[in-house]
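One chain comes next, on its own, written as structure tokens: the form predicted on its own.
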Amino acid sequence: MTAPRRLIIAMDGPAGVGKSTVGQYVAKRLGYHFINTGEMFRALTWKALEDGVDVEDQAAVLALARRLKWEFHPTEGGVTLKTFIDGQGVTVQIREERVSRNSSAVAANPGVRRLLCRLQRRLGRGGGIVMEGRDITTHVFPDADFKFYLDASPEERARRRTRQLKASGLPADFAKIHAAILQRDLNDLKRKINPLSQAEDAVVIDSTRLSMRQVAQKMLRLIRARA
């Protein structure tokens, strides 16, 4: 069963827990487009990091994004739309540590959240989509269709991060990587615009002892539902 193209199914939960994974899955059987909304910062993140730009000069980290070229195109079977800047596709340098450890600057960055949220909203713009970040139930879109809020323990998640790291070849370190999610953990509920935090009316999901396959199938249960 599709459910109607109109349809905005928007995710929200901290670093790790899987959104990619279980939003790739669902948006493929409803026949969707699939958006992580966090690539959009890695990206710029590893864009301001390549061009000697101080991630925590927010005037100048702004005017880079004005100035890249974002584009959004279709990859992994036609479902998950890519993040591409001035013509190249940053799928494996975005996962590097160095991004990881300054990511949170940027996404801090009042500017850049509001130039990104207009993208994200533009790409979501007819439905048809399922969306994942921080604040897509908040503030994206805060009128989507569904909204889930997914969670996990921070143990569970470095060890899926570290796993997911792995998988593309590069270095992982559990340790590093469990520190590295508190402290993102920490930044995205004190950010000042638009923290982590869970929508009112958002459907919360705990998988630390949940498959992914589980998790979304849960998700389209109730989308089916409803739909």
Second form
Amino acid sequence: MTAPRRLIIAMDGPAGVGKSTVGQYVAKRLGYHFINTGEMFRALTWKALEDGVDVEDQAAVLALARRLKWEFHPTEGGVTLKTFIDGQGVTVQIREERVSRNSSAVAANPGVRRLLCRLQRRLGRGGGIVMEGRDITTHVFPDADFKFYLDASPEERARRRTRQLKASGLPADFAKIHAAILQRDLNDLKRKINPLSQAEDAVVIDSTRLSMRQVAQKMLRLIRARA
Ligand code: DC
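Target state, the form predicted in complex with 2'-deoxycytidine-5'-monophosphate; input state, the form predicted on its own:
Entire complex below, previous chain first.
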């Protein structure tokens, strides 16, 4: 008997839609790795802010990205591959508000996108991954075995983000978070290079009225029916 083929499952969608929660659940059920590519952009943004590199200076940010040693190690029961730069895990720091605010400038840097895209393709090459971001279905893995686009209203996404921050003991103000989500949607959509868009052949799931578990189960049903 041959072993089942290890698939590439690509997911895109706007900020705060729950891609990570859903992606981790799906990956765990399938015995795959989960990769949140936003963490790579955030890690670089954090490092630039720490080192006093101007995030708008594209050459300087790219030089920094090239200097760093990028590694991805499994955590959370071995499911999630977390980003490490120069040997340092940055899970907590990259959630700071200043990192969210400045990450759009880093994500608009064409050289950085090319470098991170290469890393993402290398991580996914052998399959057995669920990878989420903004351009995974359209650019990084346009030929993925499964492509999903998760959506939800900005209000619902702001409510979820507020709950998530409060649960991790961080300050959370709904109005500010809502405004930030609208701004980040705009930045993601109007970016010249690889903006957020729905791949024509992606399965679109509107999660506004669904729990994360329901979304994940919907995805798993589709994957198991066709795989
Ligand atoms: O998903 P997130 O909010 O953690 O993403 C952080 C930043 O990175 C955000 O500005 C969007 C950007 N991003 C991107 O441009 N492409 C990806 N594949 C993932 C994230």
